[in-house]
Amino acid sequence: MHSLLRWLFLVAFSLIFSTLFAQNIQWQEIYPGVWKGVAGKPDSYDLLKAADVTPAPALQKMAKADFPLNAQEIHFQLNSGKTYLRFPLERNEQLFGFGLNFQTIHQRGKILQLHADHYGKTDNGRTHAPTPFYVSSSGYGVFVNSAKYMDVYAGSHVRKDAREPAKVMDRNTDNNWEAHPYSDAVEMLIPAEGVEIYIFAGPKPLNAIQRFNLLSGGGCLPPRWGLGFTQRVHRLSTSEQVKQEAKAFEDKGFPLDFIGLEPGWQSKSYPCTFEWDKSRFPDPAKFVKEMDAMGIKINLWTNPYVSPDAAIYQKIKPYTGSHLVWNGIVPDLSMPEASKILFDQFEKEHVKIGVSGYKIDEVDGFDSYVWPDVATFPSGHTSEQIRQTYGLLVQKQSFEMFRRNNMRTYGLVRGSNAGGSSFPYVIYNDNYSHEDFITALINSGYAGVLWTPEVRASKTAEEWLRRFQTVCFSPMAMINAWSSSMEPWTFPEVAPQIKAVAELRMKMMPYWYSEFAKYHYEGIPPFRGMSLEEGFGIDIKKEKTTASLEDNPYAEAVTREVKDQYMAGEYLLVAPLFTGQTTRKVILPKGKWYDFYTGKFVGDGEVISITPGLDQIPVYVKDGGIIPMMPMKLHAPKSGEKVDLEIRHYGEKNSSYKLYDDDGNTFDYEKGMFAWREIKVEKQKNGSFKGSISKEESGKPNNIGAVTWRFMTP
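Any chance of seeing just this one chain in the form predicted together with another copy of the chain?
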């Protein structure tokens, strides 16, 4: 009795204490440079539980590091059923992340409610992937593992007890008056009795992102065909029409790897039956097989909302939520029972006949379509928790279904969240601003997700071409013209340029595939913002702006958002043009840079102005850049197909490149069936370069044919 009383007293005391006073968090280093802390009593269900992934092995091999923040300045406090968190913020930091934002890169000063939703033209925290992770320009990352709507004040407010409160001024008469003086904290409010927090060390911001991605299982590894082209066909297309579309691409010599079918392939949708419409697809198995013989995989549109006419309706009904979505019942996919019924049906109807992937629609939100926050679910998880994790759940469960069948997949999804980086899905939406697409592509690298700047339709040849150019330098080369019925060759005046850039995409497949392997094994995002590039923002020679924050060593990066150029893989800087633009500026980080097409030197740590013409998308290569390329093919190489390589080298530096290879289709790489080959380029005594490639390892895949070398810089 005595010890029970003492225990009760301790519990009550700790409860009262944590309610009345801000407390520090005990940090436990769970991997090198990764610390976990627990504030209060976290919910039993969270983002990592929904994603249910195993951290990637490379996480154990990351460099040792010190705790990157002053632990005394990280506080939590419980108040009225919510958890308050506070992280320190220095004057010279910039923050990146907080999910897939579409209009802004810099997050310092923002107020967000992280909330799974479609993108509603405002970066307010509502987005397809509201990842509660941020990375600081000072080289650390913070992840709050909660499946609740989380309020974030990213250095927007000043506390009464701030270390350096603003000087008192009179707004009426003092020109130096500021509405928003220096805020020394990122503050968050999580509607839960506690929460799990992860801190990631750098030293560089990219290292913190790597650790975050590796904790989430590493990045996804698409099948090789996933990096080829995809087109989507009209929702009422028949199997014959789909074949004709594939034939049209072949006839035009335009690359194509997979075709997506829109809702009409189902007997009824919305809500969905998940069963084939036999009037349009009389023999689905035969159709999928014939398409495969043409080198084309099939991707199926669906959402998870079940029609009363679906065969699985009665069986799944007990495991569905209280409200309808698109007039269908909503499987509670946090319950294994619901997941099994739904994905067993997918497996039987689609995967077993060779369907290679899905476009999983409407799992993100849009309040008036998805279930309301008043909905209840049989698992007992709240509507909010299910909404924050639904994208993760459909990805995880469909991914596992493909893994069971030892078939890799690469598909589309409208919703994701932290923990989902290893799922082979690319986020898309209904917005169609080319500028927003590029901002999102940049932000995807800070959020542990992939994003595609697809092409759908265009009013002018110029727009059609400009959009195609960026699609070819993105995670998925998607033509999504099911509604416009446009084709890559629709504008004859730009058809050759479009074909050229499409061919370039295909030729670069060894590079893209290796870069995705680095995403998978090392957690390095294949597409990412300039702030993660060494030498960016430091000592930019030209166009120096007056920094608005004093004593700021990252003047350019902090004061100016760079939303129109990005890094693609290890060596490439892509600087797209938008419709109407004929000239633009490109910020080259410190170090020498070369034109991708000509190999000529273009600048070093400076801002250049370019007028590149319509034909090509400006791409620059870092000094020492090595780009492995293959001959143009209409389809991605098949398993075991030998492929010749042309290995390009740019600039003046000796350098090396890790080339990845595996069968491109199965999960055998998880059993060690993959190979890294080291490419090296070294300057000879006579001043010329020489390249070499490491030997194949016995028992490992080797798909390399003849190798030629091309030293691009004269």
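Please give the corresponding structure for the form predicted on its own, as opposed to the form predicted together with another copy of the chain shown earlier.
All you get below is the one chain by itself.
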């Protein structure tokens, strides 16, 4: 009897303790509009510790705001060593984020396991960037800082003690019966005894994303050449073949800024030696120097798994995990010793001779390729934690290597996570769906990462051109020809159109560079979904059509998932077409919009139907849009090179734009060596427009030459 009473007492105490503990989250406002809560006992290793970044100064300057949720409705409970979290939802909220998704934008009602992995053609949480951050249409964001896999029920299930009890309906007689009743909470389960939680205020969803990115160090600032054009050559190319490829681009007048070498540059790969294959590249330093003289940077493919034939194998072996990947040992990059050995080798063999960056492969999944969850690592961190952070670690450590050498870099990576927005890497994968590429580009803005809809092997000239058009309105304009050896002019029938859009990419470099500067300094994603655009979904108008189409109210259009159009920078709306499409609908936010190419008015807060033809990707500019452009160049401007500007203005509004300038190559901007020049356009008494640009600041960079103005709207 005594033991039974003791057991009952312990059970009762446990239940009472659990109930009290569920309310025990202490919130502290650590920056304006950013609150940190500690629930239980968090793991000592998490996403922000892996990224190891300093929050951007602009975070401290953001507007103050009230805590955006009811703190009493945020619940934490520890159950069998696992953390349970619950966050309230209102009936009219939509959710965005939960990582880099490829097929869905709206996440409310989804069940996900956030798990670093290769995208397997299903949005189930297993993805290249399983960022545990979501943003609500109501204007707040939530980030759970854990390096463990997370089960997420994003408003998918109904609790019996729900604040808004489920309405019971009879399927037999009620036509409004739903298979998925209304749920008023986001619930998460994390295999840890506690977590850090961050809440971000708005007031708008974009403001919450800004705060999240700024907490992660701000967005990355690529070198100017990183925003030019890149071609990845065949995996077994030689130094002479690479030089011939670059010469062909020059001879045909196609822009090119950096070339990516695939596995064949290494003496052995899968696993890797990280050493040059002297049969293909007999004099690497001379080769890199010759390419640089042609205006071309070199980017190297690699993965981090060390071959027994690598010179660093024995030295790094004590700091590696228990299991092999591609028969190579896996450096535990959470240990400074492993990081130093690996990246000292990279620095000595590559960076010191002028290599500009990396494509870091295979740091995501599949399960059968990377280490299993039973693996152990000498740091003591679990295999799960290493997997969730490995993409962050390779980005962080390679980035710091370039910073030590005062060389900016821009590269590719297969995995990332929360905390990685400041690292100059763009995610890619082996998926071939053009439609999925655009959905991922939209979702990247909610996940704190960059994604490229790279141009890959295409079966037809139309597909090749359509892919090319979208890549020129993305973070990295890249052809990935490691297997196909395809070139921009592979399909002669569309080569002129491809050349035209590649030239447009280069002409727009002042705009792209300024938008990335806003990402860096202000946390505003350069490419983002329509839900983040001011005026989207406001005012219901009927569809404007050029043909007799079915009735489609604007309200219906803006509440569905918009997966095929996106914002590119402050002013541009991009509406790509896919292979086989000749017409499409475009949803214009409230406010006047103009055709990018002609300046003509196209609509205001409505759905338009367009038949644009094959030659151009549809792009629209909001009223007052200012787009700074430069003359077409085959390569990005060099440090100190003066560049003439043509500043375009669209529409009827007076407006202003911040144009960013620095040397484009080094980290001197971190020492204050940068400038913002304000562009203004104002309507005069006679109805014409006049533009002005602020004067250069003494002692600050000034790479601006002659300025001309073009007022696009008739």
